[in-house]
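Quick heads-up: it's one chain on its own, the form predicted on its own, in structure tokens.
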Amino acid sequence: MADNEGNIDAKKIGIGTPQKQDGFFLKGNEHACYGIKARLSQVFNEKSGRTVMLAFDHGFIMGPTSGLERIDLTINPLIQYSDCIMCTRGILRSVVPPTCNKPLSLRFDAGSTILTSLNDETLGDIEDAIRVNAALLAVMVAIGDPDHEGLTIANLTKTVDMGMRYGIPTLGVTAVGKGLNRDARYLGLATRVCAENGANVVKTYYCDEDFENVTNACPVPIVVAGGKKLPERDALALAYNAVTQGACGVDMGRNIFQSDSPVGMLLAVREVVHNNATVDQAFDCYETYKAENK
């Protein structure tokens, strides 16, 4: 117990100056708990309000796809240039250096692969997510899948409940099957369903028409998936169009690690997302880095 002798009466107690109450910088999360806000602040840059996530969780349904055969050689050198990594717990523990100090978007579901019917998923263990210090819990939501829509929405709500209990935000990942169109009507429905069921952030695809309607109608941040490998300028255009139409960043994998210059591409994407670079400016960044690091 502190000695009560020799104390000086408090003077600078701020009478007449209200305590500053800043609103949280990510929409839809103003009323989240401290832990959720703290983890979201690790993932998203407070100045830009955006994130560049590096996704390499493809193997949990696709196996060792091109560029991911040796993650220690292809992905680990890229991690330092990302804001957040997205992977499975197996790859995290076996390959990713724990000294990388990047927030983790943990693939929190697992199940069927490309060899069978996708989206038949089960959830991971929340205590294991805590053990690996997850900053986001990523769960697939298959809106429109007649066999797995209900299951995956239930998985999302369970994840949200567990995340709320332990202060870990949930990333709802919209799945698009072969029979579903990636148009604004579908993406608007899918992203809104994720948000309505409690997702703190939603990952979805970009669409050429009316994407701004999708981001505007979703009350939480949207992060855009890179999808299949595109020519570098096209991938940069995708990132540019997405963020200028309301997305809060990108979660790219193949368009980074399958590029001719993965580091150059990642740096160029960062220019678009965080510094509002044009497509031409970002592509020049990519080509310059590539030429200087042959």
The other form holds:
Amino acid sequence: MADNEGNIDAKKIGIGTPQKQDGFFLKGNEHACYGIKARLSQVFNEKSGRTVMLAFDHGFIMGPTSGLERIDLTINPLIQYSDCIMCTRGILRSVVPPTCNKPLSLRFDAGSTILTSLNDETLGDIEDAIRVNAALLAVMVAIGDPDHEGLTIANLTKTVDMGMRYGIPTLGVTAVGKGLNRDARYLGLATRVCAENGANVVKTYYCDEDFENVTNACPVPIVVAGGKKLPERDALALAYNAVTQGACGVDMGRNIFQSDSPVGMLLAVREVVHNNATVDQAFDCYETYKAENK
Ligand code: R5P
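Shown: the form predicted on its own; wanted: the form predicted in complex with ribose-5-phosphate:
Below is the whole assembly, all chains and molecules, this chain first.
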């Protein structure tokens, strides 16, 4: 039976208090739809505004690269310490436990491998991305590659269109074109082109000079890849320099899973990204974990 008196009281609640209008914490996504913001909020921590994405999608172009031969043994134990996982649908379905409960940055493109010409890519199926509950659609954009620049930019725009239809944000992944340096001028151009074509987030590389110009001129959040394995302190310095110069976190793979203490590295990177730890503090975190977990 309807509770008329209760309803009358309820109508009075909040009179004189304007409904709170929240802004959105990630730059460039204020005007995105609810689904896109909700999924970005799964990937990025609202408090720090940053993310630690664990990337293990390398096999789609490299095969079983070092550290990824047995993802069940090397990567699954790390997932709990990440904010988001980045992988292909094949590895997701065959190896990653559906109970892992982490947002998924799904590798949404597929194509040529390191054995031929990289970046000759096609796209996945948006229905399958929905089926596996993707929180981000990751697509490579090969700016400066004379053979694949147009194709990969078209792939990005198609992905953005498909994603917007279902409220799934797109991660533009900048590849490095042949003969082009990873300097601020190139990275600034590549990241901006991704954003201009609708990417909600852009993944790129850190550069030692003027990286702040890259993050500043990109209207959406940038996350940095780690690249080839570095000594642990150098990889932590890379993460530190990137976030203190405006990156909203990392999308890191080899510098974590090829480390002699992958959990220690992941925890140390988290300290940098979410707790503004210095390089010394983060390195200490890595060494302590490693020493205590031999
Ligand atoms: C490369 O195939 C992928 O895009 C990786 O996800 C990306 O490069 C990040 O991994 P890493 O930190 O190993 O560079």
